[in-house]
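First, one chain by itself: the form predicted on its own, in structure tokens.
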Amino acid sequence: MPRVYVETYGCQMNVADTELILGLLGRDGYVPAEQPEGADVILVNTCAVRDHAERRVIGRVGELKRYKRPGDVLGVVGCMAQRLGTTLLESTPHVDLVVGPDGYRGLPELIAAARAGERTADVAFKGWEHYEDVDPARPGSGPSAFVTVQRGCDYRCTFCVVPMTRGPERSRKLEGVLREVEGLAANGVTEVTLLGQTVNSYHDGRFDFADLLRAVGGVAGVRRVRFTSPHPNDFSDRVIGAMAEVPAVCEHVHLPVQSGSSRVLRRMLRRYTREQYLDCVARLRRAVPGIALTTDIIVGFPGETEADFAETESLVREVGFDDAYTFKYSPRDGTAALKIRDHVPDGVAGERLERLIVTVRDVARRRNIRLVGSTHEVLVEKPARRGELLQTRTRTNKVVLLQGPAEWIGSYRMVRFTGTTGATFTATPVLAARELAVVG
């Protein structure tokens, strides 16, 4: 049987798309390969959000060509493939095919053409494509699974290439999502993460994201529901109400802010001000006590002054984020931000990034220290990289290292936090009230 190796870069959407690709090719007789050596088809699933990610992928594709044998296929798929299209074929002669996120259905035919010596690309947007009839292959996914509910984005943030790489926003029918989740639950999945570029703007023409949360949270066997990434503008009262009322919805939101300065936010075309973002934070915290908030922040956006950056630092302290993904602004071809003057020198942006990381870590460490000694439910995910420990996760998305047998993987445990590095926790098991009742 032909073997396919897929190497994945980027966000959770790309991870889910890799599972989709494996499911599609599995219907054509392909089996997954753990390593590129000996694979008949090698695919690199790519990210295009930052220039560094693209350069890293180009270098990796150059390394992977050494595994190609006569008749083998090396392809680039995903967002970078969509952005570069046929120019990628022209610049990298060892690449045989280039396929964007809407072209995966044609992969078996494109691979066959590549094997026959035809170098091809499919980067057409297909607004109807949801891959509803494709069962993703989730090898070793364990108790957790990603479920894509929305593709594309209708926002036009001036720094972002997603609308150019993922196309316009479209949502799957709620019934289709529900069928997929019910199938996962029947196979032992207890934690589901709903994926979309602006996931809380989900609307299938009849049902909105609040309806989706209630439906997925009501599936028998589903114990936790997460979602990413939302947009601050799309947290309606209905959505926040569903988060508060559905027990399965976890007390964690990744809420990208990008900047703490309303002036910079306006240049980014984020469509909210600093005050409106803080109001969204307050509404979430009123409705969901103890909610954990993480975020994305860009520094060095064109025109950002030291005063603008100071507003970002002060917002981090005011919100008290549990964590943040921080980046220097990365110019992207085709984005409106390229037309904005007053680009920030790279050295200045780098120095601001270093300061921001210190601030984020200090805020997160202070929050985490206060949690030492408290008790939480964790899902045991997998063996930890360190020693004989297990990696677990709380409902608030805190990573916790725990000593215990491998048989615990996939189960839920009550633990008490015994320490923190500032980012992760150590813990010991404790008996839940129901377990104590049984023991008594």
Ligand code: SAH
Contents of the next structure:
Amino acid sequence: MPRVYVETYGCQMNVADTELILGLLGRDGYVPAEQPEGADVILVNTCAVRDHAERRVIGRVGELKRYKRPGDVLGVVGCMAQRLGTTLLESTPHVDLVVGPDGYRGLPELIAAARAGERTADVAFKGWEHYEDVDPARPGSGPSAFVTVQRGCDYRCTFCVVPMTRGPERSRKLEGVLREVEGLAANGVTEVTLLGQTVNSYHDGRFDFADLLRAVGGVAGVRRVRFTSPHPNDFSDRVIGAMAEVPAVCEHVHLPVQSGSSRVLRRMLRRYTREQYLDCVARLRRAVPGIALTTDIIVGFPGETEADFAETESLVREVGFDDAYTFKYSPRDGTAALKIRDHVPDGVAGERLERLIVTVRDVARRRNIRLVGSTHEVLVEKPARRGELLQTRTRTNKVVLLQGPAEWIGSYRMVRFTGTTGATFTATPVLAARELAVVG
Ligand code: SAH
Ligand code: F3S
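To complete the pair, please output the form predicted together with S-adenosyl-L-homocysteine (SAH); the form predicted on its own was given just before.
What follows is the whole complex; the chain from before opens it.
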């Protein structure tokens, strides 16, 4: 049986897309390989959001070339494939095929053609494509699974290449999502993460994201529902109401802000002001007590002044984010931000990024220290990287290290936090009230 190795870069949707690709090729008899050595087909599933991500992939594709035996196929798929298309075939002679996120259905034929010596690129958008009939292969996924509910993006943030690489926004039918989640639950999955570029704008023509949360949260066996990433403008009262009312929906939202300055936000075409973002945060906190908030922030966007940056830092303190992914602005071909003058020198952006990271860590550490001594339900995920410990996660998405037997993996436990590094926690198991009653 032919073997396929897929290496995945970028966001969670790419992880889910790789599972889709493995499922699709599995129908054609391909088995997944853990290593590039000996694989008949090597695919690199790529990210195009920042230049740095693309450079890494180019380097890696150069390395993977050496595993290619005669007749083997090396392909680049995903957002960078979509962005560069045939240019990538021309610039990298060892690449046989280039396929964008809407073209995976054609992979078996394209691989067969590549075997026969043909080099092709498929970067056509298919605004209807959901791969609804494909069962994603989720090798060893354990208790947690990603479920893509929406593809593409109809926003046009001026820094962002995603609308150009993933095409127009489209939502899967609620029934299709539900069928998939029921299947997962029947196979022991208890935690589901719904994926979309602006996932809370989900609308299948009949049902919105509030309906989806209620439906998925109502599936027997599903104990935790997460979603990523929402857009602040798409948190309707209906959606926030569903979050508050559906017990399975976790108390954590990753809510990209990008900047704390309304002036910069306008140039980014984020479609909200600092005040509107803060209002969204207040509505979420009112509806879901104890909710944890994380975010994405870009520094050095064209025209960002020291005063703008100070507003970003003050927003981080005002919201009190539990964590943040911080990025230096990376100019992308074809995006509107390229036309904005007032480029921020790299040294200045780099220095702002360093200061921001310190602020984010400080804010997170203060919040986390206050949590020491509190009790939480954790899902035991896997052995921790160091020592005998297990890696677990709270509903608020905090990583907690716990001593316990490997048999606990996949189960839910009550624990009390005993300490924090500032980012992660240590904990000891405690008996839940119910168990205490039995013991007593
Ligand atoms: N809506 C998507 C965003 C995908 S990009 C989602 O959250 O699922 C993920 C993050 O990368 C963005 O939130 C942004 O902070 C960052 N990013 C996007 N384009 C960028 C660029 N040109 N330079 C730097 N960071 C960027
Ligand atoms: Fe990108 Fe903005 Fe869409 S960040 S993915 S254009 S919401």
